[in-house]
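We begin with a single chain expressed as structure tokens, specifically the form predicted on its own.
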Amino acid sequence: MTREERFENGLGVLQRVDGEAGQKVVDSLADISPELAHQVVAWAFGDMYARPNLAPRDRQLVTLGILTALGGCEPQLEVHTHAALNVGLKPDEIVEAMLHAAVYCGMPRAVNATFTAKKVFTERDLMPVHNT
């Protein structure tokens, strides 16, 4: 594939997966680091989120227990955990798998990876989650 052939592959996965809030990470980047951009759609997106080993659903969860044990990517797992929710993950599961990282990864993480959810599911009036 071209340059511009992975690009505009890259750009239908990001619309069906992450929808409005990937969109905006890249149009925020374009006065910055154009090419930044450019990598997150055709690489991220167009690369590997194109895979077909793994469903979106699944390929959620992974990223959301990785950018929760990270830490500091509240920015990335804001538009993650809408991306989850666009690909069918329910908001107790996210919520379960954040739990379920805290045993990985701390609970301090864990926490702000949940408070991050819950302004995503208050944006989105899912709240109150029913987890027990």
The other form holds:
There are 6 protein chains.
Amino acid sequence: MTREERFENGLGVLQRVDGEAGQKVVDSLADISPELAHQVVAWAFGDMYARPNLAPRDRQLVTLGILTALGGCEPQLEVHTHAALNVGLKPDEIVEAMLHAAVYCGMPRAVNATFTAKKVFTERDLMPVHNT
Amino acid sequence: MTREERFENGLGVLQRVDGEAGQKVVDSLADISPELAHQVVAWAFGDMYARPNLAPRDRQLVTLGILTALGGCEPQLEVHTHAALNVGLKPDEIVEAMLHAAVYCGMPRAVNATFTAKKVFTERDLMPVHNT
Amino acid sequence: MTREERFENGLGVLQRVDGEAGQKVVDSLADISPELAHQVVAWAFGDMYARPNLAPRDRQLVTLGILTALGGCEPQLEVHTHAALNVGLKPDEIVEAMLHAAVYCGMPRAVNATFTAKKVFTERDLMPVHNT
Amino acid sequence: MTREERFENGLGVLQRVDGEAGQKVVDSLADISPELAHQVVAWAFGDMYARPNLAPRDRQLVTLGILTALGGCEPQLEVHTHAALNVGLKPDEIVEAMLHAAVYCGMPRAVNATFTAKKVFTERDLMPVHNT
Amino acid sequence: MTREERFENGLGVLQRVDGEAGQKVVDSLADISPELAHQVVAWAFGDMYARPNLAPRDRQLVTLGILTALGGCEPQLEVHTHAALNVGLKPDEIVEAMLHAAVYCGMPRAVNATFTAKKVFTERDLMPVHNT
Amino acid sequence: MTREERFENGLGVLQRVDGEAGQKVVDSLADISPELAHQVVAWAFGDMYARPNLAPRDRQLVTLGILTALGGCEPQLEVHTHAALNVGLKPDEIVEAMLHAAVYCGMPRAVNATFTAKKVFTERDLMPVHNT
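Return one more block: the form predicted in complex with a further copy of the same chain, after the form predicted on its own shown previously.
Now the complete complex, all chains and molecules, led by this one.
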């Protein structure tokens, strides 16, 4: 594959997973680090997300776990809360994953992630969530 | 104890320690993750904060250390700067704890924590602080 | 439920999920922090793991993501690689989750997690793994 | 050297490296933690930055790596993107350092750092950057 | 003060707080980074630990919180568990601080810190600890 | 380029930068996650390290900063201390970079990184280092 084909291939995966939210990130990178935009699309989505062995829904569960744990990744958690919904996770599953995270990375990370999900669910008219 | 009794019990501890700032977090969680709200109140405050062996003031020193070190926990640091004042830590002790943190987690975390404290102290009319 | 009942309830969940590896951690905590042992069992497993909304397999995917991202949690990753196998994740799925993590938390965390999985798979005679 | 001489000495280094952006941080600390302001100036700049063995440009490469990896240090990354330019790093080198960071700390940290650089480059009229 | 006087001053503080365990770290640094050894002694202990506003016992509570949260700092936690005992914290207070940390940085960090304390308490014949 | 060509290309870069230490990591991954081995070689080295805009020496300064800051990456720091020497950084520059890191990520990370460098320098008969 050429560099352009790798990019085109990755763009298809990015759009299926992250949708409009992912496209915006790539667009915002275009005039400051076009190579980072290329690597996000061609490598992260084209090479990694497209791999077998783990379904898209499973990849988002892993991703939500990582982004919640890292902290300071609210913009990425927002994109991936959209992604999680796009690949079939339900709001109460997303919120439950963030609750579960409290056991392993503590309450503040879980709370911050949950407020990011709240922002996305509000935009997509998915509130309220009943996970009790 | 029933689930409701555990919640009520924790709410009393939360209000004594975190005051209004803590209550707001719990309220904001109610429509997105009522179970996370429950666990913050019933477990973190009812089960953990209420334990013996460490005085409330000591728990806030540990908590300030952790939140400063984690980074990306400014909302929690704000709540716990209020909490630190509520349980008897003085402004210059809080600021000193954040200065001390520079040794162990570096200047950026110490500076970010200190600016969060500044926000709370300004609201509560406790500025300026003289820790030289 | 009494404190003892909460512990007994959690112990059943711990044994189903983590198996012998989890039991060992709890035993090692008994003479240094029996309350931490209690909270791991009664709260983390009894209250949190046992909740609905997310299947055991899904919880392990989130957990593997978090522990890989945190770093310095090799002992916990070892226990949870066992747990992941116990709840039905296959070796190539576990290894794929850690590969996927490289996108979000970088190569070193992904490599360290993968070597921990290698240790567990070797013990359980599950090597080699073919994820290409 | 007296305490005042150590401060004066550090202030000179701070102004050469961080410029106006660094001075603002020190000023903002004056009424909340004058001792933290003192330590940033007298110790971090006067004692550490002024040392031999590593050129100012090299120190900024190390610093950009650290701040990108830590996460939640956007205010410091902003100051140090200015500093990096002040000591002679070119925009495409700064952006390349942040791209390189993706290998070791993952895409989200690299993306967040790059957007911080974009803010500074826009202020200083250094956009667009072509690093492909 | 001269450089040598700052070092001598810090060495006194280091020995009172960290004891033999701190001295060993400084000695081990002597042939690889004598300047890091100097900064640990002269700055961290001589300038920072010796400051007013926070008692030695309080500084160790903050330090235990930070080191537990950071992860991967087991050698430092070992030194500072000794330090905590040296400045008057009791075993059950140290263990309680680490238990409390679970709320803010999750179970794995709390468990790893607790096992480090267990190592120190065993050496100093302070086991078992009853914190239930 | 084909997948094999991308791997071969990356292997050349890996061997020039990391030398034998990098090759060992790749070999150890072969039977647990051959795809992770492939991505380290083909992507991290073939695509990223081989890029222009930043000299190999500069990339190691950024890398040392990141790995020191992340913590828990001692195996990677060991490989990259070798790499730093291989691309022309001198022992006192490497040790100075780790000392500089103390300002931004605190003493424990700086000390742990320095002890890893000590291990490598001892193997390569480069001790003692005089950075005072």
